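Okay, so here's just one chain, in structure tokens, the form predicted on its own.
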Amino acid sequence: MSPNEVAAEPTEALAVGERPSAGRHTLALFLSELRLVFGRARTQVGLGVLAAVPLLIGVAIKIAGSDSGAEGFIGQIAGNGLFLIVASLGLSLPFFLPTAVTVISGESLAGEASLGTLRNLLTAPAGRSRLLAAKMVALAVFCLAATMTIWISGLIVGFILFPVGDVLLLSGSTVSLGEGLLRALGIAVVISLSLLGLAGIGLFVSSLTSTPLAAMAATFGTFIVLGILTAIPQLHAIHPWLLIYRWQSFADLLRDPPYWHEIGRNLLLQGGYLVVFYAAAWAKITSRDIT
């Protein structure tokens, strides 16, 4: 064995030995970020508000009875409690869910900067790219947790207050209760993925400031502007490129067979927004002066 081979062996052994440690450090970073996000009082209060949405809708429909005159998914709740899940998710999407996402994403980096902990995180062995990835993963988990909070609350309230059974789809066909639950679960997942573009915008805005309130306001303001642009008919040429234009495509899962075309285009659009703004946040955070 040559001297070079002898010298190479400790280096290779060290490199192999470092990999599990790096993996454990990455996992610890992700778990720490999840604890940080879900340990905040505002996160818990926000999830509590989302859980209350199906309860308020269900109680209102129960009091009004089947002759309430409501249309759409809300009008079907009295006949089948499963539709309380879909109606609650649909009503939460235009305001409650985006508000929750803007609060959490706007605080992701700006909150650390305001407390003075971001400097320590940027100089930690985890690395800036890994830190940003942990922040984004935590935001994605929150998006799913927010929609699933509504889903679970709607399931419980709907099954308690209303009869449940086979589900009448928008196309006129009927599916079993089990398939209806799976479709409602798919709607929650699609809505969660639809929020990722907004979460990416919030992460980028949060990298620009050390004031969490300013980041939250700027992210929510961007969401409002996109909503206004979407509502102006004269701007129809740019509508397909706007973040929230295809958010309502989740309803296509209640057709037989499901219409995947609009859902796919919506998710592709969200992915585009996420990639662009995550890359912008990465460029900002990796060039940030920590002195």
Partner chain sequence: MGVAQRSRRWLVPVTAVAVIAGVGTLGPVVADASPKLPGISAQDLLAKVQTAKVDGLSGTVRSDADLGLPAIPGAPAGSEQLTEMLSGQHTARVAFASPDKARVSVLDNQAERVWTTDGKSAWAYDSSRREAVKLTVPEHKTTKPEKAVPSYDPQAVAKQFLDAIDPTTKVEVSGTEKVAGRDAYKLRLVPKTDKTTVGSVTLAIDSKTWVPLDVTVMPRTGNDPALEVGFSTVSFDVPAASTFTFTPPQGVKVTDKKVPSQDRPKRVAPKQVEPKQVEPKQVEPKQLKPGTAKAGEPTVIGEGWESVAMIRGAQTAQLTGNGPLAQLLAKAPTVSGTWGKGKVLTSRMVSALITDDGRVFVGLVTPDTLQAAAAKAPR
Given for the second form:
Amino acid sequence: MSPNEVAAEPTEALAVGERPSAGRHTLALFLSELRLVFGRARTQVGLGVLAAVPLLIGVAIKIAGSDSGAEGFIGQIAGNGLFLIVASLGLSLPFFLPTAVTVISGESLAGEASLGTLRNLLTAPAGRSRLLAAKMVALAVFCLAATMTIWISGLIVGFILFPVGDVLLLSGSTVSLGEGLLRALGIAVVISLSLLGLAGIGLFVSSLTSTPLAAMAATFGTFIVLGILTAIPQLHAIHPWLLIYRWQSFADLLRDPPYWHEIGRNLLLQGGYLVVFYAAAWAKITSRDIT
Amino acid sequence: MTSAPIVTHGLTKRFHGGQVAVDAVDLEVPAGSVFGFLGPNGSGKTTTIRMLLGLIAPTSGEVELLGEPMPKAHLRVLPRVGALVEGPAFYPFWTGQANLLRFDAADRTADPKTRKARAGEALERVGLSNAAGKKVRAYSLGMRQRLAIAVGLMQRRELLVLDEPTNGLDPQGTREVRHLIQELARDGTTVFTSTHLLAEVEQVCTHAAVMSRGKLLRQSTVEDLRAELRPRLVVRTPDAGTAAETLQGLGVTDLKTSGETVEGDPGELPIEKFAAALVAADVRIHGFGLERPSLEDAFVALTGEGFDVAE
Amino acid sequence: MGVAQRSRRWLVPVTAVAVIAGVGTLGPVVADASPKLPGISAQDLLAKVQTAKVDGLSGTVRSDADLGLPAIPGAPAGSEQLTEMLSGQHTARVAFASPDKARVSVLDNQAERVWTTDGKSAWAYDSSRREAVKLTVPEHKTTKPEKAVPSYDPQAVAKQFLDAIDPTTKVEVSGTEKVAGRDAYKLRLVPKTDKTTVGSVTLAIDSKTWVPLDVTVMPRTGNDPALEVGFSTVSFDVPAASTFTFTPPQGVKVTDKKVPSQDRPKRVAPKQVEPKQVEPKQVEPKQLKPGTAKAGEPTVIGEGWESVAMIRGAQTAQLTGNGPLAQLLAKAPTVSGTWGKGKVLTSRMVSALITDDGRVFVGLVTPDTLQAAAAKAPR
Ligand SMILES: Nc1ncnc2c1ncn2[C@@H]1O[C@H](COP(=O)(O)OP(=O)(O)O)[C@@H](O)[C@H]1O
Ligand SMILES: [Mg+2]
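Alright, leaving the form predicted on its own aside, put up the form predicted in complex with the partner chain.
Once more the chain from above appears, this time first in line as the rest of the complex follows.
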């Protein structure tokens, strides 16, 4: 190597270091993350299954006839297709939605670790905290996409298969179809926010391991245990602290006027879970050896 | 900025099991060099590279990359460093190009406007243009290795850290990668490349460091490394016994006889003296000469062992 | 980055847990801190309660009961709603407007039960069945439930009341508290007898309107309330008239019921404790004689805290089967006396004696008191 080559090198390094675009494109990782989550066949199949829920319920009710006499929102579908949205969201909440969130959140960090792409991202450098934030944002967007998929599918199927009109609220009064749709939209949003606590748990578990399946199993196991604890009456003292204790409160949006207290409590609790587990995931991922 | 892009002081990594994978390594990689990081499998090369790049935390010791402390300054430093660690890793369900775009997007200093163009150039450079739209799932190991190098080529870098870049490549691919490394070095990029292949270091590296069982045994220019070894006198003859006796008489030390080959350290005597003496002793000479030692010999001399997997 | 520095990161989630748990458990306590109010005697407080006059209010009432009540066998139909309200947590929205408008909606899980009257007609609506029952209330005096007492002296009534309960009950103003964001006095009633399971009854009385906002019943043993019913939010603005009307929506089955012309203005919401709470005069007697509540036409034996209700003709068939109640009874101890033989069930608050001849004695009393009552009871 000649001496002038060595001399030339620092100048060039300086030029590279002063890249004009430096530090400006923080958002790109977040967009890339969304592309990763929603571009996967697995995600699309999952959303497809969720979209099928209103279809299955709608067809079943259509076949069973309008006077099936079922109680609750299911019983109202035949009279007003809008309730297909509400009933589908309600029926997806205990199992389908948590399963979907578990799969996506369990995959998030453990999936990258198992593929080895985590080290490529970190040497890019993505920054561990920023990568975690991008993962969480993508998870939150997925939660919303999941409930919105049901909302839209319920809307389409409900409007095709059943009559629609003014919406009967739980309190015995009616609101216009437009307001009913808005309230159903509110339910979708509240349910997606209700999933954030679980998403936080999943993200944390995912930060602990390099095996996505293990992360999913552990997250789902935690969810089941929380469900069982919620079902044991003797534990009522701790019930208000359990993740899914107030999940059903979304229906309070269908009262006249909406009853916000339980919804608020539920969202606060979800926020609490999210903060704690996000912080734990942060502590783990920023100190973990990436091999 | 110091002139050495990579400097480590007492770099040590003890894994949870208690095993010391890297033991007090002091590296200094000169700017503009092609630095061969040589060592058998399991000697701690990848572990060292992971610490250089801030992927794992050292148990003790310090790393300075491009003049800044790691991992503290990783967000500032790593955009200027291209890296390939422990084999290629990609999203198999995405195309090669999509993979490049994602890793580039992770770097906030990378310009999104030129991203596609830069990916195209990088693929071109590693000879993957034709496979850009193919899913990585369908790539061969060699193609993945090239793609992994392409990740490092998405931007102009001051330093390239490549962990066994020719692993899994066919001879043609290996040649291309070595050529690429030399080309990059000519453009002023410092290249730090680990390998367990001596030939690679001999062919492309200006400098080398030798790792064995976590310890850094030696670092210097490749020239110095080789020069330290004295040339050896090698005689091939059916009369090995007589030849050995004759050479011993002339003061040749460290004599070794194996089959029809006798070799030893000739000392300071000119080579023609040995030829004359052997002829005089009626030794039938099939071959005769001084052999420059290979790096492998240097390695054996340093480690006192063969080039096998440690532990 | 040293190991110590890395493990310090875990302080962040640990702190988050501590802060959230702290705010979650201590927050309500801090919010409920005792407000500063001028002192008042029990008699003055009761007198104020007598004069309490609100033209209307609305709010959310929450009840939390842990009486350990088993279903009362043989109790008349409809009382299961009472039992249900006396167990677990419930939330109801209530509204009231003078003189005769009232609405109660019990917020069930994804359902609602509504009772409402605008003075002329009354509706009961159950959202889970989507059924409405209309009751037409005859239009005359019944719409005026208030007694027209011409010379009504609240102080005298308060004194009378205190004198009347003095032999059995200690009454005191035991402090202040915040209820539904309002400053309230606490009026505590403590039974003097040890034959009851009731430890104390505490009323929280609003310091501005003198309306009771909360009732807490403590058992004789234990620190958790056996029953707490109170407002979690309350507004003393008169609710709009439309609050009390009910228009049966499409798709709802409507049943018409005529109410015989009788003086039963609150018939529409017979099972609700809450609306009656807004009528101060009814609170104390109700708490003193819980055994007399709506369980068909039971006979009441004893007085005050020691009251025991006797119900005849319990369906003993229910008791011999294999249901949960039969299993409960099988484990219950058998007792006998001059009154006969039977099984005793006890819980935190309620005791029941079920005799072999099909009588049931229930009360907020100790089992011994039950047996004493049984001995006095007519066969
Ligand atoms: N995550 C780990 N946990 C424990 N031991 C490890 C880990 N990674 C590497 N090692 C050990 O450290 C030593 C060095 O490994 P490595 O740096 O990968 O060697 P090389 O890259 O030179 O082949 C090996 O003995 C290996 O088994
Ligand atoms: Mg290696």
